[in-house]
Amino acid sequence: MARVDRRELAAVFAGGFLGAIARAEVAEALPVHRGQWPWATFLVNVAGALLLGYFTTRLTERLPPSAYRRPFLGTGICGGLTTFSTLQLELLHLLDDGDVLLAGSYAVASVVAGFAAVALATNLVRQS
């Protein structure tokens, strides 16, 4: 069995805690009502994609290697902030309610906006 680096694990935990707190704050500020666009999940997922593109590119292409930055920023903060499972549950609720057009728009916009955010952040880091 591989040995666990407790400091790396602590970095993931600390980043995940911060990301989850940020997501909870956004969810409380923008509650989801049935039949409406789930703005909180959409915004945290796009923001998380933007941050992940920025952190990953910056850490791998611009900064010296570090054992704890990527686990803290990528796996921790971005992982705690974003939520693929909530997106799936919200899509199911929209479909259950017969909001097929809204569900389809939400699914497509989430993927397109997330990809655009990653590409934008990556390009910004590479141009700086």
Second form
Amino acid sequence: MARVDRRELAAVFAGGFLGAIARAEVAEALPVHRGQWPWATFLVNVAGALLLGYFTTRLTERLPPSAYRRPFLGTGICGGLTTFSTLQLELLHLLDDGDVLLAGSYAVASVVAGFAAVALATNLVRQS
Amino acid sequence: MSVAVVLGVGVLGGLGAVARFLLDGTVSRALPGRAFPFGTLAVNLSGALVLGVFSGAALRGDAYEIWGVGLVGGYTTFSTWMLESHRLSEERRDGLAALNLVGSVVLGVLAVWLGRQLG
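Having looked at the form predicted on its own, could you now put up the form predicted in complex with its partner chain?
So here's everything in the complex, that chain up top.
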């Protein structure tokens, strides 16, 4: 394995710590019921994609290089806040229940909204 | 959530994020010059498999919060998956971007299903 920068790992850990707690709090506030749109996952994912598009574009294209901002804000906070695995488990639950239309809508809406959020944040930073 | 559960989610979420960072870096270094984001795909599919195992094992309550939401949620990422797809599209690699978006969803559901069979 390549040499690991422990301070970089600490920044990722600290961001992941905060992001995961934020996501758990949103999930507790908006519990998911079988057969319904999983709002908590949808909202944290789209918000996290927006933030990552903003942070990454700003840090790589607008600000002088900084060693720990991107690992903390991008890899840590946005990565900890958003989830791929829960989205997939929710899709499987909807398919289990025969809600093919809801599963399809949820998958398409998540991908379209997440992609659009990154595009929007990227363009906002570049135009500013 | 009790304070202990919140702290547990945070610590395991932090460890999950570190694991993602290390695996993504290892895969990316093993496949230099590849435009396709195999590192994030490896993280997300392995995380979906593990969450499927937890689901199959009927992990509930605080244990699910800490291990499922904290560790696996901190490990997998939606935001990087979207960012990398967007950047591929910006580089006029729309085919790869579409493959990354659609392929991840299809393989992800299969990974979670497979994990549940194992759990």
